[in-house]
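Quick heads-up: it's one chain on its own, the form predicted alone, in structure tokens.
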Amino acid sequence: MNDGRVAIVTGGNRGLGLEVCRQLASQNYRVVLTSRDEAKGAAAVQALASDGLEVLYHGLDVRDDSNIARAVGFVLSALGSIDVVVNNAGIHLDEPVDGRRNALVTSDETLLHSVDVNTFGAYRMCRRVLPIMENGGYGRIVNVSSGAGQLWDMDDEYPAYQISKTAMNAVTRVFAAASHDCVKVNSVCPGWVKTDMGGPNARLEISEGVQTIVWLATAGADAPNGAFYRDNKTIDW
């Protein structure tokens, strides 16, 4: 039973984030959908409402710690707790330069922007919510990473994205180590999913891509901590 637990989903206005909001709300979680684009976020909440799902909205730019603090304050004021955070907000900026797309041509701007959103965004959220979860005696943090960030099988096709997701996995490990037993922090590779980022030829439907994310977000007392998952199974870092 989730007992009306409160979940924050970043980057919730479309794709994986929106579907996570849908599935958690369907399981009676009190969900706060957040996004940087407030118009798109509000439209996503309205779409969920048309399906009979009550979800709150708050604007959130994970690049801004003060913005995160305001969103966290809103959730605590409106709902009284924060039990689940899905760090889904992410960007993929790598583009070819003179016909090449590798570490030799990736700009500092692309790399820094990617890390700011994909890595530091998750770090900032974890830093804000972990003490709240520990005080409440319960927490689940799911960082939506990628197989592109696995060190064991890395090329240099999308260096900014890959480096940012590898570093996001490090965020998972350090906060899992810092957490008490009541809070579980894990990374997920959703697989190749038919999102705006994944494209129409991807193997998985969005509802399939969120399965492991939702599983970890709703896992019970025996939930893992500090691991990397795909298809409900651990994978190599």
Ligand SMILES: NC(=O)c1ccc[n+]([C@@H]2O[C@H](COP(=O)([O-])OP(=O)(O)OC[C@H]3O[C@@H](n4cnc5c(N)ncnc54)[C@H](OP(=O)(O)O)[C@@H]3O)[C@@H](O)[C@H]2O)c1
Second form
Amino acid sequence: MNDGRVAIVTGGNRGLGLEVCRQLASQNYRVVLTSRDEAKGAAAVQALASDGLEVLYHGLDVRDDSNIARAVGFVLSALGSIDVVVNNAGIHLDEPVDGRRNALVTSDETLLHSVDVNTFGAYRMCRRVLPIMENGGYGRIVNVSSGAGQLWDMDDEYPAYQISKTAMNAVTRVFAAASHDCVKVNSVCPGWVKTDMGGPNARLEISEGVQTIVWLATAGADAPNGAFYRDNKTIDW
Ligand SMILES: NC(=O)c1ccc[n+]([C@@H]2O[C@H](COP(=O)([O-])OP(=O)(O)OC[C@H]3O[C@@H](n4cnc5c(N)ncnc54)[C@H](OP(=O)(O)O)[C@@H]3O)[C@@H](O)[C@H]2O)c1
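Okay, that's the form predicted alone, but what's the structure of the form predicted in complex with the named molecule?
First the chain shown before, then all remaining chains and molecules of the complex.
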């Protein structure tokens, strides 16, 4: 068992984030479900409670560093440590412009908003929690990335999303390099999952999509550091 380790999940009100909260709480992690919208977060906490899973809640918009500071302060005062962070919050904004969706028509606004949430959101969380984890002598950070961010297979269908996830992988590598042996920072592609983002035709159920995320969040001392995983196997950057 995990000795009641403390886990924070961003974007925990639905989709993969909510299922990660459910599975970690089922494994006796003390979970703090966070969301940018308090009413949605409260509903998610209530849904878990009705399944017999108690989790704490705090509001957290990953675009706002002071918001992150408040959430982290709350977790430390309520639970005393931060052992696991799942940077799951994400947006997928690329829409066709005049029937086209490619790098030539993507707006600055779409690019900046995508990077602000998908890349800098994870960066801000890592910057805040890595020293706390180092002090505590234990940490697992899972950045929920995407195969869309793999450089080896880059097209230009969703430029803002792709660039933001490639850069998120760089966040993983930078903080993995900054961490010492006790803190492990990795990226995961969950696969194509039936969520609001993935849509109804996706290949995987949500419970399947979180499998690699939960595996790395709960991995033991032999956990990898600075790697990119899908289906529990490393994949190319
Ligand atoms: N589904 C897939 O096929 C797939 C594939 C590859 C990667 N992923 C990645 O998996 C992660 C979870 O996606 P999902 O499929 O579960 O999508 P989803 O159902 O759209 O959920 C996204 C979550 O992110 C939250 N969020 C958005 N902006 C935020 C912000 N500024 N601060 C805090 N939370 C914010 C959303 O909150 P609101 O409810 O308030 O909007 C929601 O809880 C994302 O990072 C996504 O890129 C998904």
